[in-house]
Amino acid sequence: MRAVLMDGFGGLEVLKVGETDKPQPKEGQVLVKVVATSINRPDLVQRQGNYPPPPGDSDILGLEVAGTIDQLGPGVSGWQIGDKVISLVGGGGYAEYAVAYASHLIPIPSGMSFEQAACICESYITAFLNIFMIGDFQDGQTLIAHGGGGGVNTAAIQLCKALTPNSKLIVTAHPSKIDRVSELGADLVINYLESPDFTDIVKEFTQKKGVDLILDHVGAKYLAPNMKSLAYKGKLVVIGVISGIKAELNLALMMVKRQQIIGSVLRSRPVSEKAEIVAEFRKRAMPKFADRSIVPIIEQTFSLDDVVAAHRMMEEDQHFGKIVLKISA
């Protein structure tokens, strides 16, 4: 089969289109014909060496994927060949084949094309997950999700739109963004070049409350302005760390208002937690897809021969939403 490969580990030069052998199905596995997938910014990440695949997962990039099932591994029930569905994988996204375990698995909504449909799993669950069922957040209460314009903040923010009406979202993005993410829903939009310290316009927006939770994926540069602009018992889910892994914090300041802080990642989850969340999220959020209260953002479409150019994108900050990798027709 066709797949992205890699020369080693580094920069976009690594990356090549080549051939390799087709994987095969194991207990409670499917093989999935991909039609698309997506790029994910952990994918840079794991090309320069820094993000291993699960043990026992492919190393083929790719975190998700959209297609038909072509095969069904041993013990599989409910499914059958030719089914439309969408699946977090932990590597092989980027390949014309990839095994999907049957518990992770979604069946696309009608209507629904696989572009679209290769946007979900990566950035909606990872948005829905620690939103709501780490986050606990509730209609009414007020977040901020940093990094605005990229498929998790935008699938954040659409989340919080059809899920808490109620709710009040501020968002930090670049400038050229701003405009963007405003239309898309958001509350209060900072531009974060300006105010790289955000504090005192979140103290304003929130009539000094702060707010009940905050979706962070810069890290260090953020953790003091992120822990004063939190109200009383407010959380921190930190998803990434772009900006560094160090920083100081006010224990005290902590101890009193009650806040909490905590850590997330889903791809290195055992395989009976992701299928616990994929299940609520299909429960809870894909009724929203079905009936097109939300639909995925695309920024732009490559196909599977132009990865590099959809990496250089990615790596760029070019694109808005999500970027779509074409694997077959």
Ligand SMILES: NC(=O)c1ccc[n+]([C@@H]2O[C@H](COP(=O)([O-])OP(=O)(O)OC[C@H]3O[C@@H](n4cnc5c(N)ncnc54)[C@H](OP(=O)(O)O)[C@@H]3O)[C@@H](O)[C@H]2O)c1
Second form
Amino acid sequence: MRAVLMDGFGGLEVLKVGETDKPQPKEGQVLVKVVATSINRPDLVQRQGNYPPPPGDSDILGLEVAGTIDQLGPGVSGWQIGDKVISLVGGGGYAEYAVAYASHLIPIPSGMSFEQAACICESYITAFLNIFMIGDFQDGQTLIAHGGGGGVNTAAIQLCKALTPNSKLIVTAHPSKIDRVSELGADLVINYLESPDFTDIVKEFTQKKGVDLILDHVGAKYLAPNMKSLAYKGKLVVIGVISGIKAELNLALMMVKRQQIIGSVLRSRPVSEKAEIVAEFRKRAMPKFADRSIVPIIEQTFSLDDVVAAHRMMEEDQHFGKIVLKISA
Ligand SMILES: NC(=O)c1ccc[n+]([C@@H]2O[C@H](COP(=O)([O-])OP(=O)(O)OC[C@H]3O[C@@H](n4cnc5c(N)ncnc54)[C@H](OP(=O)(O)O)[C@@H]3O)[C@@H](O)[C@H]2O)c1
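Just the form predicted alone so far, so send over the form predicted together with the ligand.
Time for the whole complex; same chain goes first.
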């Protein structure tokens, strides 16, 4: 099969398209003929050699697939060859065929394109898990999401608007993306270049109360303003560390305000935990895709042969929403 392969780890130059063996589904897995996948920031980190796949998963890039079931592995029931599905995968999405656990499959809603469907698993499930399952975000509460133009954060805004329509969303964004973040539904957009310390702006917007939840992938640089922006009993969920991994924390303030800091990753969770998350996502979020109240935002679709251009677009932060990689017709 054709796949994106890597010549070692590093920059865009290590990516190449070539032939490799088709994977075989094991117990509880299916083989998916992949039509489309999408680019996620962790793919770039893996390409650079800093995010290896969990043991047993493919070392081909790609954390999600949209396609049709081509083969059922041993012990799989409830699915048919030809079913249109999406799935999280631990690796292997940038290829014509990938294996996925049957317990992680989600049927593609009727009328949705494979390209749109390929945007759902990694970004929307990450946002859903951390905001609604871990963060226990409730309607009427206030959230900060950092970097509103990316895949996870456009997903976060859309999910909050659809599932908690009375919530208030404060979103930090690059100046070039502020208008689109507002149009998507943010109640307050903060220019992150102009206001790297957003504490006073958040204080004024929340009338000194602070926010209930922060979804953060910036890390060290935002730890202090994040903690100062949290309300009493507020939660900071850390899903990335793009600005660094070490920062000073005022433990006394955290204790007195009974706040929580929670670290979270999706990819390395056990198969059974991911299956529980997928089941909850299917129940609560998928109806919003089926009735079109959430439509994934695609900046551009690239062919498999143009994978370098797709990675470059993400590396240069030129996208709003998702970048799709079309694998086959
Ligand atoms: N823990 C997990 O399970 C998990 C799963 C998936 C992703 N992630 C992490 O989540 C992050 C987003 O992933 P993605 O796939 O959505 O990537 P993406 O589409 O490239 O989004 C990257 C985001 O970073 C933002 N950003 C850059 N500099 C910033 C700053 N100084 N302040 C605030 N935001 C800034 C960008 O905002 P603008 O567009 O406004 O410039 C953009 O929203 C990555 O760090 C990724 O590793 C974690």
